[in-house]
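Consider the single chain below, provided in structure tokens and representing the form predicted on its own.
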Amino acid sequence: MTIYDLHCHSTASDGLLSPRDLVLRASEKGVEVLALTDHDELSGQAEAGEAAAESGLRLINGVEISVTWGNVTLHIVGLNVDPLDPVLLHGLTRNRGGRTERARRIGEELARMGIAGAFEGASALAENKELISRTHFARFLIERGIARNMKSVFKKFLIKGKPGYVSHEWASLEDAVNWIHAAGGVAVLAHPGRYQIGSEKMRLLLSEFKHLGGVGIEVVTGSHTPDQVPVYADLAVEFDLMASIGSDFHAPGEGGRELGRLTALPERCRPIWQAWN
């Protein structure tokens, strides 16, 4: 059975491995089809493509777009996109434009708690200075000994309702789906189990996503528990969405997610790769 991993990150956004090293690690772990899906960024695709050609791994060009839906931040993955498409590139540039300002505001909030230099520390950890993310702040806080690990730092500082959280208006759901379509790709709702919105609102989201042209939902991801997999498999069937699979890998040993180390999709699901194979 082919091993797919259709969600991961490199130093082009908030991963710790270069696109080349990420692809080589995926190949070493047995991944045969990999999608590089950096946050609001496509600059790593060319380097990843060269490494994929060397290793024999098949690379799917991808991206993870930050979206504001109501008062909730969502992530929409675009798979099999044209990384040179002008509509998608323009949209991603627009989405990245607010990241630096948000990062400064996070630094200010943490400074009010007595944690000085957080913006500068997070910035130093970000290879792409246009993409200073909460992950970079989390790594800074861990390095400073303020938090033990990723899970604890997000829980204490960087999620809604906690000091250090800063709201931001990202792309609309419609815009994200349209940008992906313009680039010839398919739109997938990323890690739905992370959104604390309840079953009724989740169904409303999936209905709207499907109406706008969304094609898939991540059923097996690095952040889904075994109990969540059948829940989102059932929703995929209910809303006639294809099922995707991805580790959401960022770095070795970070968050317990390794490339390609995922359970198989439930048999009742239609795999997302049928959309382009």
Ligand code: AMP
Contents of the next structure:
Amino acid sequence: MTIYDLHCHSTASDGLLSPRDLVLRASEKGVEVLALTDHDELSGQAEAGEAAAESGLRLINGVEISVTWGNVTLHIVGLNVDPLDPVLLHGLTRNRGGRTERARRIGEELARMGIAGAFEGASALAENKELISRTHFARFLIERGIARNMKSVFKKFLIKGKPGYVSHEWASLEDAVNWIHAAGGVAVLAHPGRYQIGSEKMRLLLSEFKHLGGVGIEVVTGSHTPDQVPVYADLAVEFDLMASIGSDFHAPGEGGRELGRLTALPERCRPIWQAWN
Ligand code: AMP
Ligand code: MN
Ligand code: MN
Ligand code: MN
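Okay, that's the form predicted on its own, but what's the structure of the form predicted together with the named molecule?
The next block holds the full complex; its first chain is the one shown before.
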């Protein structure tokens, strides 16, 4: 059975490994088909592709697009996209555009709580200066000893109602799906179990997503607990959506899921790679 991992991050967004080191690590961990899915960014794909050719792993070009749906932030993964497609590139540039101003505001919010220099600190930790994410702020807060680890920092800071949260308007769901389609890819709803919405709203989301042309949802992901897997497998079947699988790996030793360390998709699921194989 081929080992797939279709969601992870490099230094082109908020991961800690270069695209090259990420691919080599995935290969060491036994991953045979890997999708690099940096947030709103494709600049890591070329280097990842070179490393994949050297290591014999198959790279699927991917991206994770930040979306605002009503008052909810969603992540839409595009898989098997053309990383040079102008429509997708233009859309991602637009989505990245607001990040620096947002990061300044996050810094101001934290300063109000007595935490100085957070914008500068997070920015220094971001290799891609167009892509300062909350992860970089989290790492800054941990470095400063203000929080112990990733898990605790995202309980006390950077989320709705806590210090360092600012609301932000990302791309629409329709735009994100259309950009992915323009680039020849398939759109997948990332880690559905992470959104703070009830089952009725989740069903509304899935039907709207499908109506817009979305074809899959992540069923097995580093963001799901073991008991969430069958819940989203059932929803995939009910909505006739394909199922994806990905670690959402960001860095060694930060507490997230390791590359390739994933259970198999439930039998009743149609795997997303049937969409391009
Ligand atoms: P941003 O795109 O700037 O809003 O940052 C989102 C990123 O923050 C996610 O992709 C994760 O890498 C990280 N993140 C958000 N919530 C958590 C959490 N509870 N635990 C760990 N990382 C998180
Ligand atoms: Mn991330
Ligand atoms: Mn995500
Ligand atoms: Mn991710």
